[in-house]
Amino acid sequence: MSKPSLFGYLVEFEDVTTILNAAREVRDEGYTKWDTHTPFPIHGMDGAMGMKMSILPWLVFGGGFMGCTLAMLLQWWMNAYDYPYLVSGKPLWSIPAFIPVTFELTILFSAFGAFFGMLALNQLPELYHALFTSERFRRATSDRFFISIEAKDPRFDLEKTRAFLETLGGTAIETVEEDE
């Protein structure tokens, strides 16, 4: 059997205010590979963690633009170029007639951009994570709040990081091991 390596530290908190203040302190201390785990979204947590704006809106826009362009080109190709069919003197290239299909493909490709972009940006599906080995961490989905700091962080030092985490006001600090 391989010897487990250190994943990092896990700190437990009991309320929203304490974890928000702790997240600000971890951010200000300069850690970069850390995360908060809460049973529900907390207003202001993104700012407390110092998170930047996501590129997901650009992925959704790109998907919608691609869907709109593809719909227009497809309909132009079929109706005005490949098989022109004159009906009652109406034009072969008529944008108002193409709006329903264009709208639907724009929405469809935007939804694909949002769904697959979110999966890729969140690195999902992740079937295993080192934090799943912690018995304490199981309460993250019901009534406890956690901050995890990874050992991969450049500022991580076994003693200094633990001493810093003890000042945050958490109820428990746990060392998390990662199986190879």
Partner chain sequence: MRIIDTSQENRSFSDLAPNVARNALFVSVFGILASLILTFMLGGGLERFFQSYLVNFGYFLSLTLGALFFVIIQHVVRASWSVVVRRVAEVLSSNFLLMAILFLPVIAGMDHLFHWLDPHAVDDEILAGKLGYLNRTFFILRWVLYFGIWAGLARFFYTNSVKQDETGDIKLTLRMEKFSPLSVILFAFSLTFASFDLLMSINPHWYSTIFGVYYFAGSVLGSFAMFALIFHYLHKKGRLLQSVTLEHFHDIGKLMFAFTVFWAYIGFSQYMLYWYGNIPEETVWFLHRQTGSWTPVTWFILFGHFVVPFLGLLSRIPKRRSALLRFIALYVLAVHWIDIYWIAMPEWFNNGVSFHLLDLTLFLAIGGLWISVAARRLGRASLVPSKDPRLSDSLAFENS
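Okay, that is the form predicted alone; can I get the form predicted in complex with its partner chain now?
Nothing else is written out below except the one chain.
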């Protein structure tokens, strides 16, 4: 029904309360391929959009576990197995002395998990996006709030969706096209 070059609709809002209520309505309408774009995270938006908890904490835990294991193995292999030598009367396998490096690598790998996990889940970097063709959308990182509904959404209908969006209290509606 939609032309292949159409990305979807973009609705602009001027304040937090309106977009939050609008998001609830879009959720209740049953749309799935839609999003809100705001200059800062809005408290309560996750619930208004019906979003689930992210799996990110598990990636962090996995990173930390890997760092911890790797550090212990590394130190054991280098100092107690591959080239054992005694220093200051300490045992070859000196757990107390190996704790600091183990700790640091645990943190390092957890942090990698958090940062790269976040990027991967968010599919960033993504330097081109259809929304960037909209001049109005530039204010999404400053002081305006937007809802975008993609044409790919199964419930998307050129007229009906537009009519529905017009009831949400936004200040402007525009169609966004993919830049071919």
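Here the structure is a predicted model, which is why all the values come from computation and not from measurement. Throughout, rigid core stands for the largest set of C-alpha atoms superposing within 1.5 Å between the two forms. Residue numbers count along the first chain shown, from 1.
- The rigid-core alignment places the CA of residue 93 2 Å or more apart between the two forms.
- With the core held fixed between the two forms, residue 103 has its Cα displaced by under 2 Å.
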